[in-house]
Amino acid sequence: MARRKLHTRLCDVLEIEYPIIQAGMGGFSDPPLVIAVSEAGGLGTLGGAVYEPDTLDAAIREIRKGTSKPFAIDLLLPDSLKDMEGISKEGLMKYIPDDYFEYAKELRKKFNIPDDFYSTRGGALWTSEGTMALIQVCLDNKVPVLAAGLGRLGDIMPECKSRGIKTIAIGANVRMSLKHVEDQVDVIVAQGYDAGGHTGNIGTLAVVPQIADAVKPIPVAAAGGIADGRGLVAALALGAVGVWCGSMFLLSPEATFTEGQKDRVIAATERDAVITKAISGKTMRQLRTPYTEIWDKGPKPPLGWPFHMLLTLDIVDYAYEHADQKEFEEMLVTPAGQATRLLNRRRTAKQIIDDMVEEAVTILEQGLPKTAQWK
């Protein structure tokens, strides 16, 4: 079968195919998913925040041997790279109240963590040093695409642009756009509460035309909810010129994800997917479980963010090791946006960008359904 041409201004700024791109997701987006959206016309992203720097550098080698076409790295960064200055992992561990502490023992007991076990997670996620390693590691490599899933692109816009790296920001309200626009990146996602992962307060239908409106000529990618060829119609009927899409992606064989987090995704219902803080202090939308429960209803709420994740880092890094158990798996972070009953199917990744691509171009030639009458 022929493939079918879809393209927008997107496709030209990032040169790619289709106005496809694929959500960062840290930790479950490797190379095997970049790789495979990228080959099939897409634009892949690594969620390169989970990452170390050695190990950033080569997954990028790994991505560069499985594709020549255009890829994008995903960081967590914040508004200033100077907020982060001289702060450590351990130093920001003396910020957490000690009652916080106390019930987390409790937490590891409930949830059966060992004392004795402790996350080996790196540190580079946590402090100026370990983001600006992951940065360089990135200028360095010169990869196609650098994007910012949190925060702001601002302080390294000069370097990105001399190494003709492309750059895309999230906006989830307009001011937060506007920020981008003064940054002058070259795409900003406007990412709606539909959206999985970490997410803000307007809906899809609501913030994208806004956005649109207000960072015009910059491009603008739609994000939240969208998981099929009828989203990306509306999202360009919206104003926007392509959509950032994760959830989709994670029934393929491709994406980071256990065999049982699939079959959850597989029978949730919209409900389901529900904003939560209790993995990382920021509100995230994720499949409900039994742990993500106990933050949600007390006695204590989150703490913010970075410190409510450090707290709990050794119970989710726990689980994680031990998916194979079901009382673990039952407790894996499974991000996930309200289109989940879109997400019914296993089907690898160029499944999912053809269908998605042949659904919407046959929208597009039909045009309105006729029930849609005008005069």
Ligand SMILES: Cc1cc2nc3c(=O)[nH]c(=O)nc-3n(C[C@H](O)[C@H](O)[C@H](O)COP(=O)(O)O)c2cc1C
Contents of the next structure:
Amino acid sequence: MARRKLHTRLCDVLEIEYPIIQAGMGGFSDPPLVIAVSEAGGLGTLGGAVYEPDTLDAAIREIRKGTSKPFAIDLLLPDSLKDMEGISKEGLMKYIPDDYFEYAKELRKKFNIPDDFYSTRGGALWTSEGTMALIQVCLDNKVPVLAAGLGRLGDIMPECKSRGIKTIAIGANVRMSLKHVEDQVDVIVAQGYDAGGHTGNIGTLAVVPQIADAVKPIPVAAAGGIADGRGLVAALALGAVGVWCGSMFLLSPEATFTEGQKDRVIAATERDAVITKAISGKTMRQLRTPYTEIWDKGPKPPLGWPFHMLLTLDIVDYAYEHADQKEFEEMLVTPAGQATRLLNRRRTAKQIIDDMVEEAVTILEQGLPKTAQWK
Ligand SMILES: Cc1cc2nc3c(=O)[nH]c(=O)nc-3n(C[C@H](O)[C@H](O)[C@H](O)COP(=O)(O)O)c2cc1C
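So the form predicted on its own is up there; where is the form predicted in complex with the named molecule?
Complete assembly follows, chain above in first position.
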């Protein structure tokens, strides 16, 4: 079948065939997914925040071996990084109150995590220096696109521009998006409350047109609960020129997701994709688990970023390393957006993109579905 045509300004800016960006998903969007999406005509994005400088460098090489098309690296650059300059992971731990360490011990017992298990995960994500090292890897490799999943690209914009690196930043409201305008990023993602992962508090339908109006002429990609061609067409109607979709790709064989996680996403209903601070200390939408329930309903409120993650890393990582056992598999961090019932079948990344384009083009060519006839 001939390739369908669906071309917007986002395609020109990012040099891609279809206006579909696969969102950065740390721990879930690794080279196989990035390559598959970029090869299928979208923009694949590596969830780079969970990498270390050497593994990020290797991942970029792997992606370049797999595709000659543009791709993006997504990093987390929260404002708090500036306050953490010069502080090591061990130094950060000193800010965690003693009673929280006691509580973490109780949780270890409750979830059967052995006392002598310690996560071996590196420290790039937690520290200002680590994050700067990840940025440097992206700059040195002149990656096609750099995305800031949290925070601003401000100080590093000149470095990106001088190397021809395109930039994407996320706005969950107009105020934040105007900061990205100040930074002169190339694309702004207008992300609604509906999204999987870290979210803002305004719904996608309301936030996208407000941001699109406010940041003109910077192109906007809509995000949050968009998982099919109808969502893509709606995004275009709201003033966006494309979409940034995460959850939609989780059921593909190329995503780094266990079969159990896929089954749970497929089975999920509107009751399951909850907002919780249990994982990162920031509001994040993910499937409810016994572990999120403990923090959401338990006696202690989660700490802020990055302290909560540092405190609970051993528990979270033990579950990952023992995901072959049901009790731990069910604890796995499984971010997913509110489009839960649209996330209902396993398809390859290419099929997901082809289906989205086919449905969107059909609506655009034939008009609204019969149910929506207006005259
Ligand atoms: C599994 C998963 C992991 C995510 N991890 C990250 C991340 O590491 N960095 C980031 O900027 N956003 C992350 N997000 C948010 C996505 O980039 C994107 O904004 C979101 O998926 C859009 O909403 P949707 O899932 O409804 O499509 C994650 C989302 C999901 C579903």
